[in-house]
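In C-alpha cells, one chain follows: the form predicted on its own.
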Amino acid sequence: MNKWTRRTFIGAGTIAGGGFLLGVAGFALAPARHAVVEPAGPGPGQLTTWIRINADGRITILVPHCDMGQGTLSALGMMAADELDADWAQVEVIEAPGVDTYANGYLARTITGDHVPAVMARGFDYGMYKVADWIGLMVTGGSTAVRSTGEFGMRVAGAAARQMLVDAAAQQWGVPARECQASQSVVRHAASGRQATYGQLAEAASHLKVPTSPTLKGPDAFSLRRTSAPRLDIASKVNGRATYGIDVSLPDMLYAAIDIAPVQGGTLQSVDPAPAMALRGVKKVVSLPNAVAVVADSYWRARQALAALQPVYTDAGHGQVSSASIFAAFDAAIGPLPEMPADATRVVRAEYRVPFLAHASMEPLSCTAQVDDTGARIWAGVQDPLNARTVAAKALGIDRERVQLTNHLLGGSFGRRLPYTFDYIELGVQVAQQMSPTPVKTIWSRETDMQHDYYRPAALSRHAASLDASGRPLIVRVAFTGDGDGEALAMPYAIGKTESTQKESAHHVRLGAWRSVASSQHGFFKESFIDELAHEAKADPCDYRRGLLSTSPRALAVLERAATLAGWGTPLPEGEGRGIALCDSFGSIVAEVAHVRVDAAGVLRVLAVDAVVDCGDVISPDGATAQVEGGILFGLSAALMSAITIEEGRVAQRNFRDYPMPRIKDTPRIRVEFVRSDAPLGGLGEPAVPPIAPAVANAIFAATGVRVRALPFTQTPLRKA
C-alpha cells in the first residue's frame, strides 16, 4: 500500500489498461482520499483506493468498514455511487484492507456533523484521520458508518469523481461542462448527441485536478438513494460462497480448541498434557497464562483431546462472587431512593434492574494465524482491523507493521468484536506462534464464547419524581450503577428539573459494548418510569407523552405516527394490552408499540410490534427496515428470556439451552415505517433496541396491571393483578 503524507497533494492516478483511481488525498481533500498505483508498485488488480473506474466501465468502491450482516458495504457504496451517477449493476463494493491508509477519522463527524466551518472541514477531517492512524482506528460500531464515513467521505468521493468525468468529456468535445449530464455511468451532451461511458473517459479524467469541494446532490436529485437497490452481499450468502472468519482454510493448516480459566481473572496453575497427547491427530498442548489449547489435525480431534485434560486454574479471589452478591453491592452503592423536596405532594418511586448479557453472535469466535520469522498473517472477522493488528503485534512482541490481517465477513457481532475485546486474536496468535511456521485456526466453542464474553453491564436504577396537580413531572431524580451517565435522563420530554447520579460498584466480570450500549438499559428504565408517571397521573400513556413533547416536534411526529399505525386506543380482548415507548439514541428517534397477550396462567405472547423511525433520511428502505426488525428481535431476546448469571465467580450459562433466544414461533408481526426529516443522518443498527423492552413491559401492565421492573420478564409472575 502506498503511503501518503500531508505534503501529498491530490491528483487522480491511472491504472493498468486505462481508468483512474480516486480515494486517498492529503490535506486539501481528506474526505475523498486517493492513492496512485505506481508502475513499480502493486500489480494490476491491486485496489488501494476508495473508487476505481476501469476502462471497461467496471467500478469498484472500497469501504473502510466491516460487514456484520448489517448491509453497511452496500449502503455506503450506494452513497458514493449515487453521487457518482453510476450504474449500480456495474458497481462492486468491497471492504478496504486493514492498513493504515484506511484509518477512519470520520467517526468524529458523528459528534461535529455539519458544525465544522466549510473552510476548516478538509483540515479537520485530515487531522482526525491522523489521530485515527496514530491510535490504529478503523472501527465499525455505534451506528456511525453511514452518518460519518458515508455522509462526509463516500459522498464527496463520488461527487468528485463525477465532476472529473464530466470535465473530461467537456474538454474532449469542446463544450461547457454545464451542458453535459452524467447518468448511469454515461456522460451525455444533449445538444450534439454525443455520449461516452465512464470507462471511456476514465483515463482522461485521471489527469484532471481533483475538485476540493465538489457539489453534492440535493435530495430531489437522488437516483439510487432512497431506493431498495439489491444488496451486493446477499447472493454469496445465500449460495454459500461468502467467506466468514471461521470458514478460512489454508494448506497444511492445523486446528486448535481452547479452554480458558472459568473465573475471569484466573490463571492456569497446572495441566498434564499426557491424556491429550495420547489421542490420534494431536500435535501439541499449548499452555498460556490463563488458558490451555490443544492443536490437532482437525477441530473435532482437538476438542475431544481438550476434553481429556483436567487443567487447574486459580479463581483470582473471586470464587465467592455471585449475581446476588453483585446486586447486593449495587444496592449498597446506590442507597435509598432519590429524595424529593419536602413540599412535594405527589411522589412516584421505582426501582429497575437488568442482568449481564452475552453477545451470542451466530458465528463463534475464531482466529487463523501463521507466525514465522517474517511476522504474522491473520485471517479473522473483527470490527477494527487496525486495532486487532496492534493487539496481535503486542502479543507476539513484534512491530505492527509486521502483522498483516485479512478481515472477513462477521457472522454477527453486536459489539463482541470491537477494539479492546480481541482476546480471541491474542490467544490465537500465541497458539500459532507455538506451531510456527504452520498456520493454526483457533476456534472457540459456543460454551467458551458464552462464558468468556465482554458482557453488557448488569445495572440497578432507582427513580423518584414529583408531579404537579395536573400530573406533569416537576423533578425527576435517578441514581444508578453501570454505564450511561449521559443516558440516564436524556429524554425529549419537557420535565421541570432532572438530576442523575452514577454510582460505582466494582466487580470482576469484564464488560463491553452490547448492541445500543447504555441505551439498552436506560431505555427500559426511562420509558418504564414515564409510563408509571402516566399511571399516577391517571392519563393515557400515549397522551401523557404527547403532552410532554410540545418542544420536541420530531419526537412528537414519531410518537403520533406509531400510535396511529398500531391503532392505539382501539378496544382489545381481555388479557391483551398495548404499550408504547419512545427513545432517542444514536441520532435517531424510534417509537415502538407492543401488542401483547397474557393468558390466565400468566404466559406472555408478544403479538405485534409497530415501529416508527426518524433517522433523518433513509439510504435503502429495505436495508433500513431489516435493521429495525433485527434490533427489535435482538431487544426482545433480552426482554423475554436472556440473562447471564454469576455463580461461584463464573458464568453459569453455557449454550443456547440455558441462554435462550426467540425462535420463529416467538416472533411477533413487525411493521416498520420511517418519518423523513431534515435532521442529520441518524444510526439504524442500534436505535430500535432500547424501546422494545419498555414497550412490552408497559403492554403487560395494560393487560394485567402487573408492573415489570426487572429483565428478563420471566423473573416476574404475570398473572393478572
Second form
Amino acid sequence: MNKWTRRTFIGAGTIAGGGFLLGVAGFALAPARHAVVEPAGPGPGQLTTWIRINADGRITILVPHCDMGQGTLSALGMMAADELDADWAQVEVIEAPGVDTYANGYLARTITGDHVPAVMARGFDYGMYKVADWIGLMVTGGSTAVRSTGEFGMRVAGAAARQMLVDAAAQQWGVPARECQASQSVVRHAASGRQATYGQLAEAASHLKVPTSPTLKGPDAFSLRRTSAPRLDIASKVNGRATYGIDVSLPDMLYAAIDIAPVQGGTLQSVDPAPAMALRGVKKVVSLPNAVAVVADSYWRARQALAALQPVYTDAGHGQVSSASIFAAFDAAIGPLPEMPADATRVVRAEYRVPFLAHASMEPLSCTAQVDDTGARIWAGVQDPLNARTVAAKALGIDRERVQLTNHLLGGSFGRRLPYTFDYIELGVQVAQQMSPTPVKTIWSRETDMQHDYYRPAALSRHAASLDASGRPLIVRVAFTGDGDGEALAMPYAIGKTESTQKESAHHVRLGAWRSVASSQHGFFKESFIDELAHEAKADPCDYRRGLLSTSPRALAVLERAATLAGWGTPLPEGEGRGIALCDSFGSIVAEVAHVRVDAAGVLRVLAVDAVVDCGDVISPDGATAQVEGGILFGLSAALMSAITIEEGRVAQRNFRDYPMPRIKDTPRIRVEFVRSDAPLGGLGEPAVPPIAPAVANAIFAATGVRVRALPFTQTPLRKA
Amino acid sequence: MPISLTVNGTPHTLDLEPEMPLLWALREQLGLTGTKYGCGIAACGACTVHLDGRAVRSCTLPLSATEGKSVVTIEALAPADSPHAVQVAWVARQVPQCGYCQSGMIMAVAALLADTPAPTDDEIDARLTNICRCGTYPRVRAAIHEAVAMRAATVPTDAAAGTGERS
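Okay, that was the form predicted on its own. Show me the form predicted in complex with its partner chain next.
Shown next: the complete complex, the earlier chain at its head.
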C-alpha cells in the first residue's frame, strides 16, 4: 500500500463579529513517491468543507452530505473536530446547502483513474452510476462519506484550522508555536501559564497564512474519534421535531396525490377529471405524460379524488411481461451451467436466483415545490441536491441557476434518492408548475412508492467449480444476469482460476442501487457456493474458508474472530445450525455467523447473528455498530420475506402487507465487533448487508440439509418431505 | 357536523369529513408533523398516537372515532424539560437512525409500558409491531428494558404500576 499524501487548497477569512471561516478546496492525492497533482485551484465545484468559529467559541462544521439515518454528519463532524481539538459540546454540524460550491464529486475524482487506492477501487463502481458520472454532484452513497470526504476533507480542514489557531496564540504570546498545546477548544502555553479560547483566537487566526499541507494526527493522538460521543441528531428524533421532506409546510400550500402509469414506460391516454373536480377541496386535475395528479387543499382529499378517477394508460408493449418471463429470458441468456475441463474429477454446479427488491424507505417520496416567474424553489429529501436541481430545471425548461433546493432529513433512502432517480422531483415540479405560483406538496402514497421504485435487479447466477483431490477449488466459473460489475468473483479466497460472464437480458423494469448494490445479490451467490464447495470437500465450512485465506490476512482475522465470537463448532440442539459468510465490499471486510432453528414444520427462526468487521479504523464505535445492526436487518428483509414480482408488466406488490418487513419479533440477538487494522478506512453503510443472506442460508443447510438457492427463503420448503 | 376532540390538552373543533383519518387532521390542520405517514393501512405504525391513553394507528382512524376523546401525539408525550422515560432511554441507547418511524415507535412503547410496566421479551415481540426499515430493533428492545429499569429506580413501585407515566 502506498502512503497517501494530501494536498489541499484552503482559504480562510474573517466573518462579522470577529469569527473565523475556513474552507478546504479540491484535493489531489498521489503516492508519496510520485509527483503531487496540483488542482487548478479553488473554484466552482471544488470547495467541499467549511469550518466556522465564532467569537463566542461556537464551532459550525458544514458537511456536504445528507443524513438518511447513517449518522454521517456526526461521524464527519467528529473527524474534523478531532483534528481541530475542538470541544465537541460547542460543535454544531450541519448539512451544506445544495449549491455547486459543495460538490463532493470532486472528492471522488481523487480516487479514480490512476489514483485509486487498491482497496477502494471496488465499491465505488455503482453499476450505472460510475463515479466518473458523479463529478459535479453532491452525492451521499456508495458508503463513501467517511472514507473520502471525511478522510481527505474533514480531517484536513480541522487540522488546518487548529494550526492557524495555535499560530495565532503563539504570535500573540511571542512564543514558539511548538510550545503551545491545543485541547478542548483552548490553546495553552504551559511554561507561561497563558491560555486562550478558540473564540478569542478566531479573528487573529483568520488573518494568518493558510497551511497548504497541515499535519494530521496519528491514531494515538485521537481524542474524539474512537469514542462513542452522542450523535447530534438524536434529540430531535425522539420528540417529533425532526423535519423530513414530507413535513415541509408553506403558507397557502396545496397538496397533490399522484398516480403513475402502472407499467413502466406507459403513458397517460385519457382521464376524465369530472369525478375528482366534484369533490370537496379539489383544485385541479393535472395530466402529465405518464401520470395524473389531483391537487387539493388537503392530501387526503386529493387522494380520495384521485381514487375517483379512472385514468387509462398504455402499457408500452410490456403488458405481457412477468417475473416468470423475465427469468425465462435470463435462463436463455445464460445458457447451461458453465463447462468444466473434461479431466476435472470433482465438479460442483449450482444455480441461484434473487428477485427484484424495493427500497421501501419509511418516508414515502415527496416533493414540495413553488414555481413562479423567478424560477423554482424545492423542498425535499435527496441524496444529491445538485442533480435534483438539474432534473427540476430540465423538467421546467429553465436554467438550473434558477432552481433552489432545500434538502431535508431523509426518512431512510438506501439508494432510492440517488442521482438519476429523481422522478419524484421531476413530477413534483411539473405539478407545481400547473398551480404557479402556489406551492404544492406532492406526496407519493406507499403504493405508488412501492410500484414505482428503481429496483434492486432480479438476477440468475450459474456457478460451476472443479476441486482438486484435497477439495480445494481449481476453477470457479460464474455466468449471471442482473447487475454485477466486478462483484461476481471478487473474493478473498485463493482459487486457482476464476472467470465470470455477465449476460445481458434487457427488460423494462427500472433498476437502481439498493443498499450494498450488486454485492446484495453476489454476496449471496458467492458465499453460498463456497459453502457448497466445502460440503463437497467434506470440510467444515469455516475451516474450508480458512484454508483459502492464507494470502488474505485481514479476511482471515475477521473470519476467525467471528467464529470464536459465535462459538463455532460447539454442539447445538437438533434442528439448529450455524452458517458463516465472509464478504469484502465498499472497502470493509465483514464476517457474519447466523444461528438458526428450523422447527419440525419447517418454520425458520434466526436466533442470533455475530458480526465482525474490519473497516480499518472506527470513527464512532456506537454509530458504526448501529450501521452494522441495521445492515444485518436490511439484508434479513431480503433473505426472509421481501420480493417484488412483475405481473402483466407491473409490480404486483402494493404495501407492507404483501411486501413484508422484519419486525422486532423477527430480530435475532445481534453482536457486533470491530477488528482494528491499519487498512484505509472502509465504508459502513452497506458492507454488513451482503453476508447475512448466505450466512442464514448456510445455517439452514447445517440445520436441515436443505440447500436454499433462491431468495427469499419462503420460496423453499425447509424440511424435506 | 364538526368534530370536537382534545389534542395534546387543547380542545379543537374540526369542520372536516368524519371519515378523514386522524393522521391528516393532525399533520395538515393542526401542524403536528411529528406523527408520520408510512403506509396508510395501519401496517407500519409510524402514525401511532394515544387515544384516551391507548396506542392507535391514526392513518386509518376516522375523525368520527375521536369525538369527545383525548389525543396525545409525540409532541406532547412529555414536557420538553422533563422527557418521558422512553425518550430518555431512546437517547441513552442512541436508538434512532433515520428517525422517521421513531415517533410512532416511542408512542407505541409508552402505551405498552403504561399497561405492562415491565414487559418480557415475548410480550414486546407480541405487542410491538411497528416497522423500522433502518433496523433499530435491537436498540429498541434494549431501550425498553432501560426505560423500565429507570422507572423502577426513580418512581415508587405503586405509581410505576399505574398509568401515571404519560404526563
